[in-house]
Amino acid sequence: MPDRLWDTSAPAKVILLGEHAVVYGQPAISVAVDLRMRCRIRPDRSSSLNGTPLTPQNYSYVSACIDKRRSGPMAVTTESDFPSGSGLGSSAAVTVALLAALAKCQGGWREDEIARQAFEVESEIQGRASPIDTSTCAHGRGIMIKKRPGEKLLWEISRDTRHWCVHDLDVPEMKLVIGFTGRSAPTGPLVAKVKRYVDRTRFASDIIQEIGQVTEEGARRLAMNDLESLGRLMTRDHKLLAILGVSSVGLDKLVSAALPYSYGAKLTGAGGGGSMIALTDRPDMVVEAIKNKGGQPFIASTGVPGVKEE
């Protein structure tokens, strides 16, 4: 079996509205972008990624996917379209591809059942996440998340006494430039930062509640293809992100270099580091301002599909 071999991929995702307020069971929005995680598998003598053998101190996402599927040892190659630590869901990504891939090559797999797992992997890592990165990656196109189902709805996910519904979302067609600052930042500590200061003051959890109700108005102005409402949303998210502390003077750089030429921008993914967007019909203005600032632009367009076969 050794020359068996097993493709898959699965998109970047940006997180229009709602991070870190989501792990608290407030609403986000999240779509897939045109940036793919590309991974290979075939089973080898011992367990390695892009060469390097797998040990329980390093690549802790691809250790743990290989343990959760039982798979026997594997040799895992990956490319990606986007940085690692950059705010795109790369962990998400390569977690979603690299489940799909030892799935596929166990029989098959379902979009549900990947998201599931995936999520399953992140909370082991993480020690707390919410499962907005990984549905986005395994579903593509867009998603809401809510506390109640309603109508689109892909499926539940529950962890501890948290409960999320992953719905589809009608997403416009729409163009966004995703500023790298060049810093990575981990998601476990950032997240950890603003549940201390949730469960420290009330003020916090007032933040978080208004979130939420951005994120609301905001599933309202995409419905409504109303780009330039959804912008200023974004805008006031951005702000309100800032009070929580998961902002950076990378990314408030970045955020005010892209605002004169676009309808909103905010940091996307947990912040401290990685990366903003800004939703724009003006992209190549917004590439070059991001350039002017040190940062690395990219420019990506959303309704892609979730994880697929290659």
The other form holds:
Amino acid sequence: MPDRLWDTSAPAKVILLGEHAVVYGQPAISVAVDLRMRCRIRPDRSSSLNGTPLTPQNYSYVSACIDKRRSGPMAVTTESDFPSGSGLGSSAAVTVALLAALAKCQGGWREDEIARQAFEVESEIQGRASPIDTSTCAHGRGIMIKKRPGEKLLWEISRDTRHWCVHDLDVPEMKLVIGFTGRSAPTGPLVAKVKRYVDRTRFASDIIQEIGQVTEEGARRLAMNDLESLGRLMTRDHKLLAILGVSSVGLDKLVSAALPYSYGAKLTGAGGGGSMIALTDRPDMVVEAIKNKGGQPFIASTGVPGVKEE
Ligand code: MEV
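Switch from the form predicted alone to the form predicted in complex with ligand MEV and print that structure.
Next comes the full complex, and the chain you just saw is listed first.
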């Protein structure tokens, strides 16, 4: 094995617009940020994560990656700049980084192959999912998911009757403030909660469609570098997500605290806890506001690479 410490790394992701709706085939925009998950592997007699043996009950993402690559038992070590369960895609980042490390040991990897396999792993474990988290961690920079292929198509992914076209997206250099509520919330049950709502009411399906429209408008504003309008759309998206029942008291509190100093703010990821983001040109004020409400702030920059060898 090489004597370098970390084999691969993948970035955290921040969904700017469209989470939950993207599971139903609506568009979504996501960016990679400068917080990374690093992963190192070493063949061993039995598999482990950070020294703890893998069992059928623990670390299902790690076991699923090792099974998918049929690599034999591995001692896996991870180190992360961001908390797990924070809505920043820690499961996707570990899955992407680990699949790439395993593939590297087997001869090499391609970004699209890692994105597809990571989506399969996430779907097997999370249940209903879209490829947004895994594709962002694989590709880095920015991505936009659309119903139909267009310019800068990266890859297409299908599952049951749903189909997603993942595109590279030019994202201006942006400073985002992330506010972690300190409460982790697993994605699977939140996605299932929205599904029950959508299955039962026309109203919830209309909200999903409206999130799609807000996202499309957001993409146009992003292309014009019109951060004020983009921020307003993010705040609108937060309200729509709250109607779907995936915000929380903690998230609403941090969003309200950030808004006076921001173009816009919203929960990011599955919600229910996890993190919110604020688009702002006054990051220090937002950081203070989030701290004052008991949140854990991070200032994050966009424009970072996806999965890579270390
Ligand atoms: C979670 O980061 C994003 C969701 O839309 C779920 C998914 O797309 O798989 C809530």
